[in-house]
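Given as structure tokens, the chain that follows is alone and in the form predicted on its own.
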Amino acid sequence: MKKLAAVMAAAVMCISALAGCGSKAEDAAPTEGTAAAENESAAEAAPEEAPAEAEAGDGQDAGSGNEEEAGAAGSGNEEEAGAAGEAGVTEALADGVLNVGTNAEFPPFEYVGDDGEPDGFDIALIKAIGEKLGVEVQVDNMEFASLVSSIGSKIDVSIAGMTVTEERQKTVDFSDAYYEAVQFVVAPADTAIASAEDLKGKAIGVQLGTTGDFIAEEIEGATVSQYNKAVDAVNDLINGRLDCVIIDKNPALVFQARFEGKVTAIDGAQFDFEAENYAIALPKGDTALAGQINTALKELKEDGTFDALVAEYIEGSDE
């Protein structure tokens, strides 16, 4: 009986052991199944990760695209210039200050105000641009002829009723044009000058480095006198030292009003002068700065600020 009991007890233990092994096997099976499922999920997820890497690659390509857009900004395209400005960084604004050069002898675009500081349409415009960019604007009154050569060293940009020319574009870049103008001829009130032919052989006054200066140099037989200040040329005209002065339309009209009865401003169309565009001169190759300034300029035109400045300084100017 004892032997039989021992045999039965051993049998029970084996059955229990087998049951225990069965439980472990069942517990392990789901674990293996879960791992397999996770591996399958990972395998399914892997193709999803590949497009993510492709998107990163697109981002790098997009960066190259931004560089192309930045390059296009130098050509004056507003939308691409804006994109370049947002994407790029310019050292010119790193210190939070935009240093601007002007020549405050060109009313109503720039002149010395009652407080002794430069004022005028251009000055108000560049300050409005500075507000859009979130930087302080400091204006330096300089000789016009030295403005272009000072960009990138003494000053960051220049705004001075400056015409975009091929010659200047060899040294600096320009913003989008903000004003179209034409040269006028200022002459004595009783002048007989009325055409390009009448300018030949005349004593002509111009402001040094301006479009009027370039035009006068091409006039046959003309004796050209260059001045740092346009008003000095007009004073010499009034005093009989010159036959006429070639200068931009708006300053010409200002001088006609200031010296009423002494001089007259004659439309440049009578002399076949072509229209020209004013723009802000910028450091060569700084497409980020060009983009930011072009974007600010566009916004000022869209929100009415630009037209308000024109009305205040140009259309209503009696400087």
Ligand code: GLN
Contents of the next structure:
Amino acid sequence: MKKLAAVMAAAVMCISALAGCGSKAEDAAPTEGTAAAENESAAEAAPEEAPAEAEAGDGQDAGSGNEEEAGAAGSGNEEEAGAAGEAGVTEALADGVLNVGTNAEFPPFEYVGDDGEPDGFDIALIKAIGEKLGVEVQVDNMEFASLVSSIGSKIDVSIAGMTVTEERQKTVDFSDAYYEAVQFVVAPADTAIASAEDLKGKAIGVQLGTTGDFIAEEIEGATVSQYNKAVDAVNDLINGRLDCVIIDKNPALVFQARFEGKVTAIDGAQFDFEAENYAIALPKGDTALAGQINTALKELKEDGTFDALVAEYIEGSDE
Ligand code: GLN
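Same protein, different state: after the form predicted on its own, show the form predicted in complex with this ligand.
Full assembly next; the chain just shown is listed first.
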């Protein structure tokens, strides 16, 4: 969703210049650059939304919802269905480009590939969806904590191993869920941590604004350190600055493999962490976009593309 003004300005320029005008208005949305540690983009995020997002303490409950719930983008809330819903056409796709925000620090779902561009399961999935919708997919690598509040302005949608939570649903809608996950505990290989009780009073690293962060903040006596990049938390764990890191299952397994012999990834079931569902975050009320994305997702599951991507990106990523 490029701002209409930008599209019109581009069109005017096109008419007056009659040359050199690209088909897209991508210049309207500056790329974020890498998910740097500085807090710039967090500051840019709509301030009134940030606190609500930050205190989504109970994310995992919402995440445990079933696909029906997760898939009910804009469900039952006609008031909020807004202009896009009424029009039945989605603004987000009007310029032929789907601007997607991610945080490429979450392997195997998203990471920076050898060519310096975001890659991973989510990126491949959203590109396949874009192909179905007949639009170009442009991926912006941003801080995770800025994604939700950037939807509808800087980006159209976000795919980032993002768990459906009630708190996030106050700001955005979600597509149908596409992956079930759970938080894991990454700890030194020789750790004694084995139960929820053992986490009390510990120095815990998390990725800022994630469900792991929300869980950690609820743990009695814990000192929580928030990182923009999960790998920085794991490095601090290896350096002895943290007792453990709480992060989603698949990245935890990737880190266990990457730092073999140094860290171990412990199943969240041992800590009573609940299942979470990943879905694509969408502009609130854009039921047309939700419908198109869900249809594409369904087709990709039916035609085997989805499973092929799971095999390519997820299976074996922890070896
Ligand atoms: N699934 C977690 C969340 O939604 C973490 C996502 C991530 O770090 N990319 O908060």
